[in-house]
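In structure tokens, the next block holds one chain alone, the form predicted alone.
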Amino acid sequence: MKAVKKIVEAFAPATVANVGCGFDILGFAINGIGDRVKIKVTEQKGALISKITGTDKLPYEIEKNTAGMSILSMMQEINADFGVEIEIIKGMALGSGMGSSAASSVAAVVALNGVLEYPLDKSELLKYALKGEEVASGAMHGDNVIPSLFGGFTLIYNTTKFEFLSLDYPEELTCLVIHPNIQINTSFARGLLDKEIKIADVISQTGSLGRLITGLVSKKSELIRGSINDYIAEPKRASLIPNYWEIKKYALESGALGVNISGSGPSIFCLFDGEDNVIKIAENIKNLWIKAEIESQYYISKINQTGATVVYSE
């Protein structure tokens, strides 16, 4: 396939997986962060990364890096005639626990598309990027990267074949992020999970699970509130988040519908029926931290409705 682009850039928003009962099926996106991604086309064929902003953490090495693999698995199956190099932007710790690494395969897939004579469709585009997230996460899924690629809330129905369907929610659904500045290793934390489950806690998490995509779809935030239950991941990973149980507690007093690990962590995620005081809850939970010596950064969000989107080209 050819290129009639000479150079173009992705936006990937960040996001918001598992949604406390949710575990691997359930994620949305979030405006005002995320991963940036620039093509530039190359006659010599090939991929190369040629530069990595905002972190000095990542790899260049193509096969090791999660947008390059996205980029050299897309390019290899598109029959590119042409070669790229690579600018990865990031938004976003690494180990942030917002999608970071799904936000820079996004991001390359969709700066990638947007060089080609013929553009593939976005839902085309989703094998790419999980075989990048494959690479951070050590397993391929698609909680972060479907959400960060379409925009919107998702509920994935076959984890096999990635199929999944857009849910409704409230409009004024708000999500508040709150992200320390520790890292923790998506791998490293998989792997604290148990092997096998309890089927009392099969239950509760299918009824929680039950409740939170009844309460989306019907719009009813009543029914939101308490659904945002964690059986599974969360007993296992609150300990590597400092002051983790004070802040649910503190935000769940003060009026989120439910508060939970955003991903593997270490952020947190709380959503609330509206705006009202959630600038003011954030500084709190922020204090809370300060005192423990750990700074934070918080973002407060409605659900970003688009997705990736190509932001640059030339």
The other form holds:
2 protein chains.
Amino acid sequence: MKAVKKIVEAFAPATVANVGCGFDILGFAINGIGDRVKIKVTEQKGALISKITGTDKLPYEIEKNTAGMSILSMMQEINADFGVEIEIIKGMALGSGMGSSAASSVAAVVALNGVLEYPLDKSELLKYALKGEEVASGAMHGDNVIPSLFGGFTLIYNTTKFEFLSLDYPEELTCLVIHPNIQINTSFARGLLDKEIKIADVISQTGSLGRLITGLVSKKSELIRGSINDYIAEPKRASLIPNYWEIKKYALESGALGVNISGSGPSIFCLFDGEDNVIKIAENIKNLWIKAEIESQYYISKINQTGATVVYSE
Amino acid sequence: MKAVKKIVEAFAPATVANVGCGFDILGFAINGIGDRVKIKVTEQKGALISKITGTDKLPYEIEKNTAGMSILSMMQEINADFGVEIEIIKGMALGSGMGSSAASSVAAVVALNGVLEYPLDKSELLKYALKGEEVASGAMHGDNVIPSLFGGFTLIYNTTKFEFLSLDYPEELTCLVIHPNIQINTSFARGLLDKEIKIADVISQTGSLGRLITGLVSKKSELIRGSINDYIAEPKRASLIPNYWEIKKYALESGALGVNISGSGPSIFCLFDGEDNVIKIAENIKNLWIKAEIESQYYISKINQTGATVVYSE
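Having gone through the form predicted alone, I am curious about the other one (the form predicted together with another copy of the chain); can you provide its structure?
Okay, now the whole complex, with that chain kicking things off.
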């Protein structure tokens, strides 16, 4: 396939995966933070990473880089008759629990798609973005890639075939994500999990999930309250995050509908039924971590409805 | 508390519990089949079972009988200043998988409540009905008792505290329950289950549940299609039901939205998005079992919206 643009830059939002009881199956996109990838079309075939900003920890080797691998797999399959230079502009820390690798993969394929004579549908881009995510996390997980690509609050009801639904949700839903400057490797965090789950915990998990989905789809925030519980990952991973239980207790007592680990951490997300007091709560959590000599950044956002977009093209 | 009626009879509907991916947390009530309990007030205190029709397998000993135990626990707690004679009219087979013991317990407490000077709310009756269910199944399970008492399609999101929601569902939803004349003991069927579930199966179960709840609450039958999967109980219990997989395949190919084991079996339920062809499908399943020399009965019904009711009082 031919390229009809010279330069395209795309943005893909950060995401919150798992969402408590939705281990591996729920995720949503947020606003205000994400990664950008810029594609410059070259006459010489092949793909190379020309620049990475925002981190010095990502490899320039194309097949070890999530954005690079996504682009490579897509270029091969569409039989691209051109080459690309890739610039990756990281907008968030690696291993933050906000879908960092997914955002890079998604921005990469959306940017590449933007240069094409016959752009693919987003649904066709998914498999290439997943290829990149696989490089980062050792396996294909859709719960960051899918909301980053499509936006919204997504349920991946079949994680093998990556079949998903966009769920309705209460419009007032507001998310605080707060990221302490410590790093948790996704593969390591996954290794902490039990391979089998006690049936009583499965029943608790499904009960909570049922209530959460009911609250989302029927747009009743009060049903979301008390339903963001996790009996699988949170008990194993919480100890990796300093002051986790204290922060969770504080945010819930301050009115959060639910609090849990974002992805595999260390970021924590809190959902609220509006924006009142959220900045104050965020600042208090930040200050609590300062006392523990941990810096942090926070992001307050409605659910991002659009997902990844092209932000510049020429 | 005083009695102000002499005789009250109540009806409690049969129920389908588990509903595939909703193991222990989902259940709905059906029309046209259920148990009745008639309470006759006596001056002499205490409770005795005077008559049981529809089965010869239930004990007359009050503390070993589900209806008896429900009534006994309720009379003690409300400090009844009267006695009762209890007549149980079984409308369904024991161990059918249609919530037989739950229906008896529920009808019993609703009938007793009907004689009282100050009747309790249904929500206050729940704990007494659960006491009876405990006699039958060895543990308190709410997924038959709750829909039988309240009607509708219920999600027990906390199975320890018996906290539940009534879910919306598509009005056209039609249920076929077909009951082969073989008996499965609930405790035995529970013993077949693994105590721990592989995490991949948990993810499949939660994914299916998420889709099912979304389909119910958003009233989109097409989302229910393909979502009534069970990775916990069905694989272990299906072999107890003759021709189970063959029947399931046939019903799905004939248009059922979902097919699974009702409760712990042997009844099978099928959900449809209307009544077309359902009788024909039911007859074909019945004929298939006739070839295997198994008699069966079937019931076709919309979701019962009212739950247990008083049907006669004087």
